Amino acid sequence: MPYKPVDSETVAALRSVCGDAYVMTDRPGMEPFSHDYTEDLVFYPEVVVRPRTTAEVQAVMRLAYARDIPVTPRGGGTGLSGGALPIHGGILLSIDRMNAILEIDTENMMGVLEPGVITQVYQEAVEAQGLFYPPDPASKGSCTMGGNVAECAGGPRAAKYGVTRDWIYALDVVMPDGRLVRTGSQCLKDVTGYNLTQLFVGSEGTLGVVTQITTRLMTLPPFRQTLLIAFATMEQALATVVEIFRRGYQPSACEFMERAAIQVAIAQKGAKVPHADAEAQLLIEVDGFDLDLVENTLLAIGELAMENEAVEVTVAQQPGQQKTLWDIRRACGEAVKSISIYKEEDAVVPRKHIVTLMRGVQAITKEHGITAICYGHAGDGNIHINILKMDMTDHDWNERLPGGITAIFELVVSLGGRISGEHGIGYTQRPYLPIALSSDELDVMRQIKAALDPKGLLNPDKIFI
């Protein structure tokens, strides 16, 4: 449907809802909301609103619905698939002011919070109570819990603890027409009607605006130790990953970095890592409640790595040593992206196919004359493939990139994988979605979107073309 522009009357109405200070129409004020972490894409909204309460979000949505104005919800703006870009202008609805932790229930082991809470802030608050919220996206210091819910964020600990959807038990959601829907409960068992909570988790802000989140929590494991393992070949490293899980060991994280990724991260951090010239490195973390069990598991994984001809196994038992290694891993993304213009793909395959994926990516990028650097969450089969422009001309970049991405995704799907593990489809991955989903599957998703958002006002032109 054709969208209506934001006029002065609409701006005045929004200011009456949220207050003058929290409605912006000037270009400098809107600039931070015109982009996210997705390459160099920029789309300016017509107005930015920053509501503080669910009631204010409802009022904004009712106004937009009555006037046929598109609304783009936004969390921390750390997305990597353009999910929070206001493609059609309209209203940019930022939830950054909705940032209160409402309850940490130490008896029922649940937390209730608003969507603008920074993920790391929430983790630290529950850890102060001896509890643990495991999901840990790389941008946890700046991403919001609302954004995590919208994208079903993952992170290194997904290998043991799962992703955001595994920890969300209830949501308050404002629908496109302003109705408030409460999904789920704080009960561990609940099959009272459809599981609407899981419908909204990962829906990328296209079905409703989350205004309150209830998460499950667990007791904080007191012991955590880390291994960095260098390998001469990628095959040895990734075969070790498969064998770790096959033997029943359950690391809390199992990360993979190829040589180029770790070297650029080291250069950025100014740190030293043993055998930085090895073709592949695994960063493995083991946590738990029994120190002997943690240490024995770490030892067993180290011995397994040596059986698979690891070059060296480095043990980091002290928090300072562990932080240094994790800082290197978390720096990989920004370090790689600092090299040149880039396009990041977020593919996931069954663990046993990671080697085939990695070698396939190398062959495809060579065939298409493009450069890629890979790292990611080997423990759950999720690899981040960063394609770099380097010294290519704009013409060659634009000509070669789509074919290379298509070939990579076709390989991923042929291996039983998916084209996004944790970054979402958003705006940039829409053209490739039919590679992974059938026309019938896409039709069902479109029908859900049409049923809940009949005017197509909420985060338009995301996920589907």
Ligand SMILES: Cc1cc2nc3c(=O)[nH]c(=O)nc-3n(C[C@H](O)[C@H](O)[C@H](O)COP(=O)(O)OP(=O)(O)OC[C@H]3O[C@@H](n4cnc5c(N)ncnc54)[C@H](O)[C@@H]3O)c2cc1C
Contents of the next structure:
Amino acid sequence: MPYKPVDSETVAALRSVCGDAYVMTDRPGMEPFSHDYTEDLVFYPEVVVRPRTTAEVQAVMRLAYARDIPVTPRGGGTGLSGGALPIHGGILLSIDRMNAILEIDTENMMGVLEPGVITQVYQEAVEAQGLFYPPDPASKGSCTMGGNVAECAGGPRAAKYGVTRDWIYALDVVMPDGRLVRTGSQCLKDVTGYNLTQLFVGSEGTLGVVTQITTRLMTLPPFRQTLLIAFATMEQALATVVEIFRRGYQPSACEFMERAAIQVAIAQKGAKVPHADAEAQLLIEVDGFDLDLVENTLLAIGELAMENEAVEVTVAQQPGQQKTLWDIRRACGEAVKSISIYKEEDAVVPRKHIVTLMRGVQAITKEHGITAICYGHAGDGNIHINILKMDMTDHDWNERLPGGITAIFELVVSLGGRISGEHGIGYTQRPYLPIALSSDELDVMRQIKAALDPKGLLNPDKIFI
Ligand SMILES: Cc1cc2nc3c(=O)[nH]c(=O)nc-3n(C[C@H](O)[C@H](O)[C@H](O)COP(=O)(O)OP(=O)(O)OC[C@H]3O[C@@H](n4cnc5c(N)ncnc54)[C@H](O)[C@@H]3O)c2cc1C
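What about the form predicted together with the ligand, after the form predicted on its own?
Time for the whole complex; same chain goes first.
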């Protein structure tokens, strides 16, 4: 539908809703909201609004709905598929001021919070009460819980604890026309009507604006230990991953880094890692409530790795050593970004097929004359494939990239995989969605979008082309 521009009267109305200080139209003020972490894409909104309450969000949405103005919700702006980019201008709705933790219920083991709370801040707050909120995207220091809900964020601990959707029990959601819908409850069982909570989780800000979140919590496991295991070949490393789970060990993280990934991360961090030239490394964390069990599990995984001809198993029992290893793993994304323009793919396949995916990616990149660096969450089959421009000309990059990505995604789907495990489709992955979904599946999704947002004003042209 044709969108209307934001005129001075609309800006005045927004100011009366949110207050003068929280409505911006000047270019320097809007600059931080014109991009996220997706490649080098930049789109300026016409106005940025920073409401403080659900009622203010409702008022903004009603105003936009009445005037046919597109609205793009935004959390921390760390998205990797361009979901928070205001590609049609309009209103950029930043939820950063809605950042209060409202309740940590240590008896019912639930937390209630506003969506602008930074994920790490929430984790630290619940940990101070002896509780645990496991989902831990590597961006946890700067992404918001609202953004995590919208993207159904994952992270290393998904290997044992699942992704954001597994921890969300209730939401307050402002609909595109300004209605407030309260989904779910604080009950562990609830089949009272459709499960709207899970419809909104992972909907990438296209169906409603999340203004309050209720999460389940668990008791914080007191013991945590880490292993770094170097392997001469990817086959040995990834066979070890399959065997770890088959034997019933349940690591709280099982991460994979290929040689190039660990080397760029080491260079950025200035750290040292044993056998940094090995073809593949696994970073494995085991947590639990019984120290002997944690240590014995770690030992058993180390022995299993040696059966699979690991080059070396390094145990990090002390928090300082563990932090160094995790800093290297978490640095992979930023380190790759620092060496080249890149496009990150977020493929997920059944765990047993990761090795076929990795070797396939090597063959495809060679055939298409492109370079890729891979790392990711091997425990749940989710591998980040970073395709680098390096010194390629713009012409070659634009020519070769789509074919390379298409071939990779076709391989992913042929292995029973999906084209995004945790970063979403957003703006940049839209052309590839038909590789993974049939036209009937796409139609049903479009019908849901049309039913909840008939004017197509909320985060338009995301997910679908
Ligand atoms: C270095 C780095 C590491 C990362 N590691 C991981 C990782 O390990 N796992 C992982 O899953 N992701 C990871 N990401 C991606 C990103 O951090 C996640 O997608 C995160 O959930 C985005 O949160 P955000 O607050 O930054 O959201 P934004 O980028 O601001 O927005 C993301 C989407 O959510 C929507 N949205 C935001 N807030 C709301 C709301 N209140 N209501 C409705 N919609 C909303 C936006 O419209 C947009 O579509 C990483 C990113 C970086 C830069």
